[in-house]
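Take a look at this single chain in structure tokens; it is the form predicted alone.
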Amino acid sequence: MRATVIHGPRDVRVEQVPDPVIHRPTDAVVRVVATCVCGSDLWGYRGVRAPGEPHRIGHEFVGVVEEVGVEVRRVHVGDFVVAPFSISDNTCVHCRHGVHTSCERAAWWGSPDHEGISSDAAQGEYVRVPLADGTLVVTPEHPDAALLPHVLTLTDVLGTGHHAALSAGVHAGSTVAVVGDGAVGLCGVIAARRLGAERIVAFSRHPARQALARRFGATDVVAERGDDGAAAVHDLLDGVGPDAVLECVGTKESMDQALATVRPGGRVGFVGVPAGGPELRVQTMFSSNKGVVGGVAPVRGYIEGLLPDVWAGTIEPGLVFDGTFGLDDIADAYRAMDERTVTKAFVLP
């Protein structure tokens, strides 16, 4: 089968790799119907994190179950499934506490699974899914082409934006600012609106992303950065600052922006994958009672709660996909993401 392999900075290729097979009775094999490129994939692509030896890449996919192991009970051949970006059993103590990314048998697409067998990655034609009953979520039926991009966001960016909003304590009547206008930040706007936020300020300098943020529920857009950006948000919110800030980038500058913007006693929900040396200004947090909560989003625990709104069209997170590519054009998809000519690249195998 064909799959994406990263060889080094700005060097991704589609290559022939072995077809996945059932290794243990809790596995399933899924035919990928749609996948995508994530902003976090760019850290290796750009060389911010050394990509190491050539390896499979990609962690977001939806598809159809082709085969299941003899101990798989919840998932059946022919089901359409959503695969969150981490593998989990959905039964251990950490999963029961809603932290599936800390599952006692957690694993990551493209890396060895909990028993040391190499896992497939998402940007290919088929994927072996360990712990299929715990990892996969079955949809009500097969989505049509119009619904498919929205369903794909459940694998990562929608749940990650939701995690930022929950971590920041967003609730009905909250005032919120969102740092980052990529797919996660835009989904953070959706999450804040869905949770009842009264005022949502999006940081963005990109006209198309500004327009999408407003469509998703942002009441205001601020283009300034640093102290000027914080001041602009404060001016919009009676000089006080927002109750919550969603940090959706993962750099030192984005965390500084979040802490400078949130009001005293407010909370920053951070989900940006750390890169570029993000730091916490502990003295600022101490002196102003500003809290920082968040981390890698346990999206498996959110999928079933978010799926009904996606299925009904109440929210339209798939609008973050503004470029469609075939798997053979995956290098173009990465290049477009890297150059910010698309917000998020949708990939059809």
Given for the second form:
There are 2 protein chains.
Amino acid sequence: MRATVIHGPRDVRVEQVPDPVIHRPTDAVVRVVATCVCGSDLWGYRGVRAPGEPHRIGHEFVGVVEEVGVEVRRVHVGDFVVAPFSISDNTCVHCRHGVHTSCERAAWWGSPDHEGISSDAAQGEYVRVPLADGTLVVTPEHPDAALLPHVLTLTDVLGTGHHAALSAGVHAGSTVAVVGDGAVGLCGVIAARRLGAERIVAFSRHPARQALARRFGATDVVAERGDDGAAAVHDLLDGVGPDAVLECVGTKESMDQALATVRPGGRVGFVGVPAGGPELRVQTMFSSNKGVVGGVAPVRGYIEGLLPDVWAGTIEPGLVFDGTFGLDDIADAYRAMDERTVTKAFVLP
Amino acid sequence: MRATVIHGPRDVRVEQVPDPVIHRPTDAVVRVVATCVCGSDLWGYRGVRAPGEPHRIGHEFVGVVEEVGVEVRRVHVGDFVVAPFSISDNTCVHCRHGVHTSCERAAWWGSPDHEGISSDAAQGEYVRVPLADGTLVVTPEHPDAALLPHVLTLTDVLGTGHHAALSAGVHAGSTVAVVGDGAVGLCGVIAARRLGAERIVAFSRHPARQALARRFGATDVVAERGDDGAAAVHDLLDGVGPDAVLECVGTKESMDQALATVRPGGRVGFVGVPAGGPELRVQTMFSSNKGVVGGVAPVRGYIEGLLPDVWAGTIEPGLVFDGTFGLDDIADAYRAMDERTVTKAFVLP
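The form predicted in complex with another copy of the chain is what I want next, because the block you gave corresponds to the form predicted alone; please supply it.
Let us now look at the entire complex, which starts with that chain.
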């Protein structure tokens, strides 16, 4: 089959690789119907994080089950499934606490698991899915083409935005600001709105993303960044910062902006993969009681809760996809995301 | 009147200072009935934090109102009052959010306020109390000698322990560990118990404090520190860390211990005044979803809620006082706390 391999900075290639087969009785093999490129894929692509040896890449996919191991019970051949960006058994103590990313048997697409067996990654034609009963969520039906992008966001960005909002303690009536106008930040706006936030300020200087943020429920948009951005938000909110800030970038600057923006006693929900930081200003946190909660989003536990609103069209997170590419053109997809000519690239194998 | 002045490292003196008078119509003058020495007073005393120019010290006192300004409404001459460790108006937006330490008119005992007028500090015979209606809480009656130490803890350590527990998200059924066996940590045990925690592990290697922690509700005591301490707690809890860790020290080592101990998805509630740190391990926080919430405790907002349990004797936080000193001997009180021969020094003017 064909699958994407990253060889080094700005060097992703579609190559012939072995077709996946069932390794363990708890595996399934899924035919990928749609995948995409994540902002965090760009850390390796840009060389911010060393990509290491050539390896398979991509961690977001939906598809159809082609084969299951003899111990797989919940997932059946022919099911349409959503695969979250981490592999988990959905039964261990950490999964029961809702922290599937810390599953005792957690593994990551394209990386070796605890026994050293590498899994496939998402940007390919087929994927062997370990712990299929735990990892995969079956949808009510096969989604049509229009629904497909929305469903695909359940694998990562929608759940990650939701995690930012929950981590920041967003609830009905909250005031919220969102740092980051990428797909995760935009999904953070959706999540804050869905949780009943009364006022949502999106930081963005990009007209199309500003418009999408407003469509998703942002009540205000602020173009300034850093302390100027924080001051602009305070001006909008009678001089007081918002109760909650969603940090959806992962740089020192974005975290500082989030901490400068949130009101005393408020919380920053952070989901941006820290790239060379961020360094937390502990004295600021202490003196103003600004909490920092979040991390790599345990989206597996959120899929069932978010799926009905996606299926019903109540929320339209798939609008974050503004470019569609064939698998053979995935290098173009990476380039477009790197150059920010698309927010998020939708990829059809 | 006599009051305590810190001149430099290990140099506290009781001196004659001017009697306080009403400066503003919102002031009151309180005769101090009991005061004490705080662990955070030791940062200056030990020279960890530069003590600066000689200045008045002490931020915990209870007493009787002697005089009130013409605009004071809620507090009357003769009332017995609890003074929290920060001055606040109890009406601004931050106070209404429960973050009295970020009050728009916040000020600190012994320091200049926003207009440069210095207030008295607690370790003396009398104190001018700014914003008396906001700052002071009147007790139902004058407490007797037996109740006095318990009531005094409402000024700081009980509310601070309570803040750690709330910040860490402690609720009925929680598993909790407490880093720090000083007065705040011990009050953190009380608070966790009071909030319904099912399992409370106290870190302590000091027999008397271990015993007090158990009396306050600790179900287990761990003497090890650092990663060994974290591992010992995990052993007690079936290999899983506690839901919540109360960080009641304020060093890099104590914060690292707290982060190593808490389970994935759990929260560290931190109230130890950061002394030269702590540096937060952001990658640990991110990869395991370990949140850090807390800060300088807004105890003013907790006093009314905690007072009934103190008054009824349901909780006995005053047991943290294990040494009593006259004001003239306050240098001995500092020395005893510095040398850890007492947990917390009770001081009678």
